[in-house]
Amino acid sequence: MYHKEKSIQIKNSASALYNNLSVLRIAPRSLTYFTVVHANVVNMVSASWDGLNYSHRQLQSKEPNVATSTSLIMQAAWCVLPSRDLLVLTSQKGIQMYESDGSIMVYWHALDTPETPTAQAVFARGIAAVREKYICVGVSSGAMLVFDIPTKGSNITLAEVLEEHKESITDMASECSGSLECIADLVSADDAGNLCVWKSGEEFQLLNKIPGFDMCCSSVKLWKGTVVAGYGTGQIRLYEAVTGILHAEVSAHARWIYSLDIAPFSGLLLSAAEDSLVRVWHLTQTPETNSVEIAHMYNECVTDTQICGAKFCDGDGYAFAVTGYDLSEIIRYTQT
């Protein structure tokens, strides 16, 4: 079903964190976007459709008043709203949003520290675009910040702060189908494996809460009122967002997830764990019986590597990218 293509060499090693990649198609350039993070920079190659141009940049954390942050960047997203996309990095610091391509810093938010180290370790992670004009980023307080984003400029604003979680946010997911009709557009997940169900707005109004039995769930994803779940028993759940109904549940992957992606227009799903596999699986909604079922499609060994990053390149699932712990490449697959 699917080939192994050329890889992207990139200039350090992926660190080992979940979604530890990031995709952005930019089809009137016929260019496609990636970033990795290793420790304190974010690694971000552009290349393009043919194969033949590459070119490489590199993003530091920052923060106020330093010349060089040590600060170790936990996430790398791009997020896509309807007038710009923007870069959002994540770290132990604060939270830096860039321009699409990463040229210019439009906005910087730090983190509350405390003044004397705590146990509780400090930083923000779990990234998503909802609607027109919002990006919510997680923070490992279990709150959820809500940024209003302009059209252009940089006079961005934390609009709302969002404390449901009592755990430290792993990931979150937008509503990906582009539906109108779903009423959930947000899910947010926790290192218990709670999950958060959203409907966005002025202000943001919590739908559902889904118990997590106390198993880390690092990475979701939320398709036409679906929510998908990975979790560090190799498990996928796929829950009915705004009621909580538990679809279906998969025993995926030997080790621990780290990525989740889903091709919106296909219903394709991608997965990938510790035990080096990376998994296709095939999503069908039956709205007769208000049930989603899934369907394992192929999968992919990549020999000898705790895989941290996959997502697709195309909304249809035509083609997938693959990072890997202490791997200085990019693993590109298309189908055949």
Contents of the next structure:
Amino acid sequence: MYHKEKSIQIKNSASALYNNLSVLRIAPRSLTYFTVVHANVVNMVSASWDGLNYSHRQLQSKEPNVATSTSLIMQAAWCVLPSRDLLVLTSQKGIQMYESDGSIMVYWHALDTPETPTAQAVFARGIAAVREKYICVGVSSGAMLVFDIPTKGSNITLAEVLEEHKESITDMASECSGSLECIADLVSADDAGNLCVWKSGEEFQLLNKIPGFDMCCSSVKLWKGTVVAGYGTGQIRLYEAVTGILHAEVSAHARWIYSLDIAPFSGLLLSAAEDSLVRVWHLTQTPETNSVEIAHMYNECVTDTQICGAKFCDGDGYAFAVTGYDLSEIIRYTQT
Amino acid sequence: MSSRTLPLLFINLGGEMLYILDQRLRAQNIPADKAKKADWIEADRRRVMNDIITTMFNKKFLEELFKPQELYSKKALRTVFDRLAHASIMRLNQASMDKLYDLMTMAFKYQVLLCPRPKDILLVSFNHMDAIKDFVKDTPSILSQVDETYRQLIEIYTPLSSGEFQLIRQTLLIFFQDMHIRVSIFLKDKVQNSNGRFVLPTSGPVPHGTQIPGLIRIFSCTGEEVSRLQFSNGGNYTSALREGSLEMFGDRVIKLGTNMYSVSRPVETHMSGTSKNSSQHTKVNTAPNPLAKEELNLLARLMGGLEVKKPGNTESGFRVNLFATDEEEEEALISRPDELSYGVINIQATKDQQANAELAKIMGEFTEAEDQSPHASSKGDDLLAMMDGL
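Now show the form predicted in complex with the partner chain, given that the preceding structure was the form predicted alone.
Let us now look at the entire complex, which starts with that chain.
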């Protein structure tokens, strides 16, 4: 179904972090941007679609006013809003937002870090752009920060702090189908596998809480009102977001799942894990019975690689990209 | 990232160090140079092991170690282990210490990477702790020190969630990132590839709590299972083994972290990996250190608890060589037959009665010179100087 394309070399290898690959398509310029986190550096590559031009940029997790030390980065992700695209970095010290090409840092939010380290680690992780103007970021305390993003400029404000999770946030995702009929806008996941389903607005509204089973949910997606969650046990679960009804449970991987992605137009689902396997699934909704089904489509083994990032490169799932721990390349696959 | 990582890193690396030293100290019958037949006395081996373990589990040292903190840089941690390796009458030169440290770190990297669940890092640690207890089983005072640490490990780590263990594992993997030193025991066992990457099996038992991939279950709105679909998982997995014991005693089930060396499986490094190693190390060391500033103080505090014995004139200090010099290593590569070409680590433990006094003196000088090796530049040196002043 897919075949391997030429890999993209990156300057530093990928760290073992959840969802450690972000992809942004810049259609007007026939470019695709990729980011991969390496310890305290973000590797950014812009690749032309003809495969002839690659340009690299590295971003450090430096706080603007402190010259002493840098901190480890937990995640880097592009946030696509109707008015603008931003690149968001989360680290042990705080949250950085850049223009999408990584050129200018437009916002810095410092986390409350104690003088001496505490048993509870401090970091931000989990990034999602929601509807017209919000970017949500998770924190290790379980809090979720909602930032209000102006259509241009750097006047970004912290609009709200949502405190429903008791465990560290692992990932969050907004409705990716673009459908305005879906009530739920955002789903957030934590270290204990608890899921919270939200409706965005001037005040975010908690629609539903889906209890976990003490197993970390490392990656989560929201597609046409269905929550797709990947767990440390290698399971994938499909829930109806607003009711929490379990539609499907898949024994998908032999080890910890690190990344899920959905191609919203085709309903293809990508899952990747420490077991070195990437699998492609197909989701179908049956509106009459109000149910969702999942079918297995394809396996790809990236030999001897604990995969930490996997993303579709387009909305149809025609191509996907993968990266793994200690790997200094982004491997791409396209449909045959 | 996780502020609970350092104790596990230290204990597991320390455990690997003890395995290697123990095996080399026992291997009396394989001197490289027949003229210098090693004359090792069992009592000395025990003394070295006991001294190092006593230092490792020093109360004050462990108090500092168990405080929540970020990981040190590679260089700083290496300094700690330099000190620890020299906690007894045994001496290692720079090259041997490099080799020892390479072997320790690659072994633990392998264990962290391969442990089935993140929580199994604790079982790996317990395998090391069990072996350490066995090393000192005849010395009750040291044994009680080790047991105390055991209790602390259980108290701190067993309540942690799966997500917190994954964070610890991810922190360790960042520490070991880009280290691809080839280790012959791994290459022989076909668990490491010639490019230094470890082999990840797509067969064998799945982790405890995980189902064999291959089943899709679809449910109705009322929660009834309406269909079951199978898919090909692309591997050859078997059911999970039972969970290893997280108590002070018991079967850990997993083998990672147990002693992989024996007389028939000696400690060796792969020859051709060496030149690569050094460049790899340089690359790693030039990476910006996120903790440069605070680290110095933390390390000084930590190492305040580490006592280092220097062999005096009356003591029979001796050197353990894993590699003497680059020249020697090159020579060995050329002159040795193929089957021995991996056996580059040789112990030349010399404890000749007659030469004793003079040797001890020379070795004393060697140690001094090594401590101020030109390679261990900047912070490492300052720290060592600082420690000497303590």
